[in-house]
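There is one chain below, alone, in structure tokens, taken in the form predicted on its own.
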Amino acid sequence: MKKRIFSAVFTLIMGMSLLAGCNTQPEKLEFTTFAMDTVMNITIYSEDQDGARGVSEALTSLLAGMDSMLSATREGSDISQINQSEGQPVEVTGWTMELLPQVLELCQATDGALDITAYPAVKAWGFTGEEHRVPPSNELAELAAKIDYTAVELGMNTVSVPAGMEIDLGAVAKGYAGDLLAYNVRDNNLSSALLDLGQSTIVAVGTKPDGSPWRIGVRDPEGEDYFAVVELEDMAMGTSGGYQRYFEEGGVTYWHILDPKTAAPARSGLSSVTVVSPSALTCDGLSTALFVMGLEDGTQFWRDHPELEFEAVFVTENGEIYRTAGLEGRFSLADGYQDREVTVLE
């Protein structure tokens, strides 16, 4: 009888141990890296910390490689070689060849509100690190005349642009990287991660370990606080705003988001645009394009392009807040902002 009792107790204990092992909570692994001119913070949850560290090393290597190929300022990068080619075709790597067709499609869809050939204008304003300046009107007219994404020619594995034209993928490169990093994370059977790629590009892989959505703050363009929270689950979020990079001269603020039609800072009446989509590339590209379009045209673009699968939050220069209907249940005002009115766009 005692042997039977001992056997039963032993079996119960072993069963409880196995159950405990099955319920092991994933541990958090965080790391920071610098790429694409910004600090990036990656958080991964995994029960296998050795495996997670291997993934973190792979992600860091991937970012470094993409940066070396897609940067307009890195000597020897694909983009740098294209810009220095004087109109001759340049053979490029897989990442560049994969990204450019997608970006040019976004340029076309937005009717040039997003245009990757505005780089000479960006440089003329000093937003690439040089001293800031306000170009005269005749110079701006000349710069605007050379902004034309349709002039970019893609071959089988080559890219060419007319002499005097230069391209820059700064508005989309981090989003593209985010999509590739998220794919890498999922491919390694990790179902919970948050990829903060800096300058308001966020990719949420799955949910938090407890199954709840990731809660991401949307910055108030007028301050350092977050005016709203967006809940993400297997989604990305990107924000473009005049507050991110700018300079002041003669009492006027000039920000880095240029209108391709004028080669000057976009004056659309908006102070920020946030885009939510399954694709981080879409988020980055469209947040810039919608900022250039303004509230009315940006809203109509959202209505006209359901195939792009995105939602948006617009903040006007007057502080008015608008959000698209698809964010219902995922958007809320933050503490201290709950008395603000939010207009839902249908």
Ligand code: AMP
The other form holds:
Amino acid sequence: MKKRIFSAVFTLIMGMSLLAGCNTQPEKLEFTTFAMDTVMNITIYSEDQDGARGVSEALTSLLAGMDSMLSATREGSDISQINQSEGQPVEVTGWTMELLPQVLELCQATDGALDITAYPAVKAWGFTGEEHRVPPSNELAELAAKIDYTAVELGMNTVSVPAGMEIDLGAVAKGYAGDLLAYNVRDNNLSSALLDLGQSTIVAVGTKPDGSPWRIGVRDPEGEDYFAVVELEDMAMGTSGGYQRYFEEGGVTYWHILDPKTAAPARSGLSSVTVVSPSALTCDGLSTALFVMGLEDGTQFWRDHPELEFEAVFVTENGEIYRTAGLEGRFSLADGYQDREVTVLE
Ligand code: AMP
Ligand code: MG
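Right, the form predicted on its own is done; let's see the coordinates for the form predicted together with the named molecule.
Every chain and every other molecule in the complex is listed next, the one we just looked at coming first.
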């Protein structure tokens, strides 16, 4: 009798745990939001759909909050207030105060290839709106003379930018947002998510639910397809390219990534740079900076800065593909591009 009761209880427990097993299959929750001038697609896998929905709402409001604080074009944002301050110190807190020292460090590390004070030049070319123009060379010389991130002064909770200069976090804000979103996702015990913050920044949290790495395409700067796939696990990836925002005039293409030395579109011989790093902020900041530096200086920068923990893929204007050695086993050419040569940078 005892034996029968035991086996009935055992069967019941087994049945319950099998049922529970069925319920714990992670389900996909996907949502889209618009922030930082970009459509963002977030995918979260979780057994707890109600919890995941709560996280999705938190991420959406986090992005909206960051946008209203960090955007240079939004009236009343911290950055707008700094840009209208006529050289006076402006009190800032939160994300602005957390991000600025990190960005200035990247500006310094890249020797000014990344320079947040390029904003007046970005505006002069019309990249903040729809009306593009090619500024004459004397205007560009004046603009270039006023690009200098070392003039930005940080106090305990203040930022000062000299009169006549303005800043813009467009080159790094999506990366920073990606890191904060990923932190939030992990903090909610979610271990599988893909945070796609628009055409250029993506953060992979954990792996796919089946334990395999996320496989992310790298866009062919000359077309709509992706030419390569990078496998990511708890890793971010960011791409900067002339094809992402540009205009044409008189048969010449002018893009939105400017060389701070000339205040004009960076002509370094590259058409895109992709950076892979655990930090999305590093990916975003360095992809812009390496685009300005070009292949040779960018490769040397990679060799000189192992502490920044990044790998890179360069595509030249001639369509040549270069990747750093650390991407071994994580980088492959996509279907249709198998015959392309890839040079490994050591
Ligand atoms: P990204 O798409 O991340 O490469 O960033 C490009 C954006 O950053 C542009 O749209 C400008 O707003 C701004 N920008 C352009 N050139 C630079 C530069 N050399 N340093 C910092 N920001 C830049
Ligand atoms: Mg960037």
